[in-house]
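There is one chain below, alone, in structure tokens, taken in the form predicted alone.
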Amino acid sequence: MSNNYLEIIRPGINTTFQDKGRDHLYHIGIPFSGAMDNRNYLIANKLVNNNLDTAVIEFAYQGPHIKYTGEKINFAITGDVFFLIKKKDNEIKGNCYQSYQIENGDEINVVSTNKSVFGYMAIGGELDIKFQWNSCSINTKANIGSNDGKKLDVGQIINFKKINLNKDIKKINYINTKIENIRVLRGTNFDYFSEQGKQTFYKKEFIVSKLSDRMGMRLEGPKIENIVNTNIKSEGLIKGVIQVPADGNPIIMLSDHGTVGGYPKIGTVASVDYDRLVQMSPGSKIKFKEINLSDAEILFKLYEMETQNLLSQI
């Protein structure tokens, strides 16, 4: 054990090690995988003065609680996120996208998220975990990354391999938006659907459904009518690649989704849309608008530069 090391007290929902994900693993049935909602992941390390690639700790609805042991370290939150900080008989509600100062026996108690799904706590330094195919990103539905491609669990030790000596405090005002419209391009099978399984699925509003999770995100909603097959042989596919299998309601393959799938594809979330989509809790409204590609490269650069941008601002 190091001299700097995290004490998970409560591990809370499906809380995992996350980075960038791992490239090039698709021809073997490893997906991408990585932190869900990438800007904030992004912003949650520059806050603590972290590499923009170093892990951090994902949660959803529930974060851990946890006791830190060793020198003083920085540590920040990102999203949507009501947490407490305890230092010795102290306890303080901590705000996010802003760095705080902790040293040895202060405590993170990450309550919940609010309406939202993800959150993400970056801490100054480099955590003692392993990686595989070059990140820790844990997919608990393969036992692939880092803690064995488990959750994090009651009791767990975490060391560091190193501090940060930049400690310094830093904030940013940004608020995380809502979308109600999810833009989308085209799906391979789009011609399976009848006209009015398309005009069903543009115009129709849809629920998140209970079913969601890193793998995939379930809707309920009127049914798209398939007029082909419900079902083809097993293709390849992508994140934010949307299926409808018989029964019609659309399924968006999310970060830790199966690589092939045999559910005919309507359509695929424009990757500008992905962060906000990661965030819609069960029970949120869904309507789909179709784009077309050049708007959907145009948008992402745009998005990509406003990120950027954001990052600078830190």
Second form
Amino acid sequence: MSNNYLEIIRPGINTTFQDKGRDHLYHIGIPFSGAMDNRNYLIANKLVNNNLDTAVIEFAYQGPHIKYTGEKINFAITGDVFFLIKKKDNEIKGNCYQSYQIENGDEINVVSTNKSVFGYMAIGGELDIKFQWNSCSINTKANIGSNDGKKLDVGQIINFKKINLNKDIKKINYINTKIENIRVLRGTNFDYFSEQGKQTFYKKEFIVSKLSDRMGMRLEGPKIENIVNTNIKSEGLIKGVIQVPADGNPIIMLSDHGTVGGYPKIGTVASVDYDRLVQMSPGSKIKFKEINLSDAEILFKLYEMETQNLLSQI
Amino acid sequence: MIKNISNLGDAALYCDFGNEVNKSINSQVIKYFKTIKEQKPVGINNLTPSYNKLIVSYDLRQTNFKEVKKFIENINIEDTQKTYSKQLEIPVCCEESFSLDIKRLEEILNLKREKILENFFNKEYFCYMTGFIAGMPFLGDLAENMRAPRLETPRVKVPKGSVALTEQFANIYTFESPGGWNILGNTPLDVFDNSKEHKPNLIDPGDIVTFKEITLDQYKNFYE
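Can you return the structure of this protein in the form predicted together with its partner chain rather than the form predicted alone?
Now the complete complex, all chains and molecules, led by this one.
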């Protein structure tokens, strides 16, 4: 055990280590993984002066309750998160998008995410966790990554390889915008669906189902009618692909998705909207809006410039 | 040859080699896959070969559809050296406790157990692709009289190492997972071992695979 470590008093519901993800492995069935909401992941690291590809703690809905032992250190939380910081006998409510200093014995209690799904905790320094294929990201379905590919557990100790401390508090004004319209590009099996099915897809409202996780987001609502075949020969998938199985309810592939699939693809979520898509909690309403490839590329460039601009302000 | 290239979203290319599922089309897909992989083009972060499609994913921060399409169109796969493939023999035990769907197969195929095993073991298979779950190989083609549909209700847990059949393919469950294929036996071999960083998967697309029947004793003593 090193001198600086975190102890998990309560792990939360779906708490994992995540970083930028792993690439070049789709062909053997290993997905990208990585932080679901990339922008919030990057901002969290920047707030504690970490390299931007450092592993962070990702949580969903209820987050972890953590006790810190060691020398002074910084941490920051991003997302739309309600959390408490306990120092000796004093408990304060924490603000997202601001770094804090904690010291020996302090506790961080991440109570919940507000009307969103994922939040991120970055801690100044480097956690002593395993890399697998150049990434610490945990994929709990395939048990890949750090922590033996499993969620964080109660009583667990997480050591640091090194710590860095900034005396100055870093802060940024940022509000996670919510969107109802998710922009999509036309899918490779768009013609499998009836005229009415296509209309349903673009005009009607869908609801995010409870059966959503890091692998996929299931939607409920009007059924999308298929007139050709409800199965195709299995072929490669990427995150954001919207498949429609025989029951007519769309499923959106998320970061831990299976690498091949056999349901017709009606569309793919534009990269610009992915970070906001994954934050839509069960019960949220979604409407799809079609855009073309060149608009999608321009919109992503703008989104990326905005992200870089935010990072440069910290 | 690639019949059509289109976009899959804004961060991947969809290379369509047609709709048939056969070795000659799949070999083309694999040739492209291996050639692109060797060249390591900047910005391309994943390749997913399947029966008759190749998905080329890229980082939109580094490149775009137009550039990647141009790159793919200019590849001459005849220029590249002959792509390697290997031959493998996979031991399989079909003892009762492993052969979970043998009764169902006997009924559907209208063949006796002995005949099913004889057909299965006396054949060479070609690996069309790997994936769905990490390292799972899709091996074809089963003889016409060995083709059974998926289970109506998939199992919640298929044991690790299960060797299973559906339609023209055999596969191996590389770790415990849900699944709907007809389970014929089990292999003691680690077909996917994620502790091997450099080469976790045993079988690659394009490889030739045969199965060898082993007894329960041989299965139990496999690692001794």
